[in-house]
Amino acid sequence: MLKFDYKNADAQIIGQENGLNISEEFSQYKARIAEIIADLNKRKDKPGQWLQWMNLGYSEETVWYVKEYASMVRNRFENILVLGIGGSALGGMAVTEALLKPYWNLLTPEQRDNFPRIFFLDNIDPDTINGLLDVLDLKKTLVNVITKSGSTAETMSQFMIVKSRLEAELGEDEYRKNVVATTDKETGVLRQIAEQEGYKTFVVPDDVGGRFSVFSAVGLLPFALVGIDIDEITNGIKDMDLALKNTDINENIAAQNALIQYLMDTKKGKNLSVMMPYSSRLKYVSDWYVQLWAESLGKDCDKFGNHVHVGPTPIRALGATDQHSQIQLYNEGPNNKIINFVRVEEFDTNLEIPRIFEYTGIGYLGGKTINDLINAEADSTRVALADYARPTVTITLPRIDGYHVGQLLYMLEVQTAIAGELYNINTFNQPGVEQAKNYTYALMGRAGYEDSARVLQAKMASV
């Protein structure tokens, strides 16, 4: 299981001004945390609660269908192209980057065991889209388009472009074999298109928001297509879910970190939450966390309709890289952050530093390993931040594999849900995102948004 160390957020280490009396806080919030955990688990099966993501680790039917399809298309495609944005892409990017061999797309087919390369188009920059489509052989590419509503302008515009090129290259009938859609079970534009065109489809479950969808077919399908063991991932989730059902905060690491993050924000003014894994393979976990934390907790109103404007701001970082770009600020700048380190005990490989240049000031490195160095960097940075009275917590993975990466992401999801209850906000809506979407529809001429377009044009002219 994962390990969680919070001692460097405690007042005994970093002082009363910036640290928490954590044992006292755990005792004070013990009943409230128990109530939150019990309530989340009680509500997770009720429609409209947006908690179905808590059940995804147990969705054996989805896993079976995904594995069956992945087996059917095995060896048919050289590339997987995932079209999605936000929650439809970030989880997939985080997990594939973590679990596939480094530089997967540069490996030979033999080195990849004949599994395809994988590409994510998660933005609508025209140069990037054109650049990728210029180098991909679409005839040998399976396109997975992901949007629950089917009306996501970014994803559907990408798909319209790719569909037209596929059809031109493969013909009206054959191109369909190169498309698989992940969308709503019954409604939406993409569901309508998929049924009309005859695409293979997978379902984005009801009551699962995009940022919580990584363990649905949204993520499991791309993972299986490139040979990732999705049973290992779901086993990790199930074991972590069992641990996180424990209502005792002293035994529940998601509850512990949720409370620490909440109190650092509300009591100590530390409203910036840095996610800093010490592994390049976990780099995109930070990107995924940024969306999860920002969209879930950044809210105007609380559950009673009061304007509260709450929400810690998440920041992505990478150790040891960002020791050379951000740590100066973290140590000596405003003391308004809590840093979440993610550390790996055992890497897949070892890399020894040669015993050369022994006559110079770098000779001490010879005979050590890069493994030793990166973890020494993590430990020394954590201690140095404590010297500056800067709070940190550390999550440790025994190793980077499907079991533990599944645990990490699920733990962060549960942590987010608990934090939302502490803030007394709706963790699962995103009204601030919808406003910008509506403005985009108006500017692009979507039917029904004519009045909004006129208002928006007037506002733009006056700014």
The other form holds:
Amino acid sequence: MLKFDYKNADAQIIGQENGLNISEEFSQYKARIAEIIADLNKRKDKPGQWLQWMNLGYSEETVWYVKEYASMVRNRFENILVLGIGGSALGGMAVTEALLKPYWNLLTPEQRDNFPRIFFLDNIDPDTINGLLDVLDLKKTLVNVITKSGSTAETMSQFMIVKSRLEAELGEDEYRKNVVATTDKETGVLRQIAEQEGYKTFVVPDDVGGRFSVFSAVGLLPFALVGIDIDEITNGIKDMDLALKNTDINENIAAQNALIQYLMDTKKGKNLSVMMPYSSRLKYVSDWYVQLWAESLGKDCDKFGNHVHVGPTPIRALGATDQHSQIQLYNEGPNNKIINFVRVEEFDTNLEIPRIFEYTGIGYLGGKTINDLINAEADSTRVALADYARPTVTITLPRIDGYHVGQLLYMLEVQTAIAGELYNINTFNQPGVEQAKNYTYALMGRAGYEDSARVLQAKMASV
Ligand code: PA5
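Can I have the other form now, the form predicted together with 5-phosphoarabinonic acid, not the form predicted alone?
Following is the full complex, with the preceding chain placed first.
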């Protein structure tokens, strides 16, 4: 299981001004936390609660269909191209980066065990899209278009470009075999198109929001297509889910971190939450966490409709790289952050540094391992931050594999849901995103958005 260490957020280590009296806080919030956990587990099967993501680890049917399709298309494609944005892309990027061999797309087919390369287009930079389409042989590419709403402008415009090119290369019948759509089971334009064109489809289940969808077909399908063992991931989630059903805060690491982050923000003015894994393979876990934390907790109104404008600001960082970029600020700048370290106990590789130089400044490195160095840097940065009275917590993964990465992401999802209850906001909506989406529709001339377009044109003319 994952380990969670919060002692460097405690007042005993970093002082009363910046630290929390954690055991006292745990006792004080014991009943509230127990109530939140019991309530989440009670509501998770009810429609309209947006808590179906808590059941995804148990969805044997989805796993079966995903595996069946993956084995059907095995050896047919050289590339997987995922089109999606936000919650429809970030989980896939985080898990594939963590679990595939590094530099996967540069490996030979044999080194990849004949599984395809994988590319994510999660933005609409014309140069990048064009650049990628120039290097991919579309005839040998399976395009997985993912959008729950079925009408997200970024994803669907990419899809329209890719579909036209695929059709031009393969013909109007054959091209369909190179498309698989993941979307709502009934509603949305992509669902209509998929039915009309006869695409293979997978479902984003009801009551699962984009940023909580990584363990639905949104993530599981791309993972299976590139040979990731999805049973290992779901086993990790199930074991973590069992542990996180424990209503005792002293035994529940998601509840502990949710409360610590919440109190650091609301009591100690530390409204920035940095996610800093010490592993390049986990770098997109930070991106995924940033979206999860920001979209879930950054809200105007509380559940009673009061304007509260809450939400800690998440920041992505990477150890050890950002020690040479951000740590100066974190040590000496405003004391307004809590840093979440993610540390890996055992890497797949043990990389020794050869004893080839005797210079005093670097000779000491010879004979050690890069593994020792990265973890020594994580530990020393944590201690240095404590010297500056800066709070940190540390999540430790025994190793990076499907089981533990599944656990990490699921723990962070549950932590987010609990934090949302502590802030007393709706964790699962995103009215602020919808507003910008609607403005984009209006600007681009979507029917039904004419009034918004007029308002918007007037606003834009006046600034
Ligand atoms: O978490 C969310 O709900 C959002 O980030 C969505 O995932 C994102 O806006 C993409 O939406 P869709 O999947 O409908 O294209």
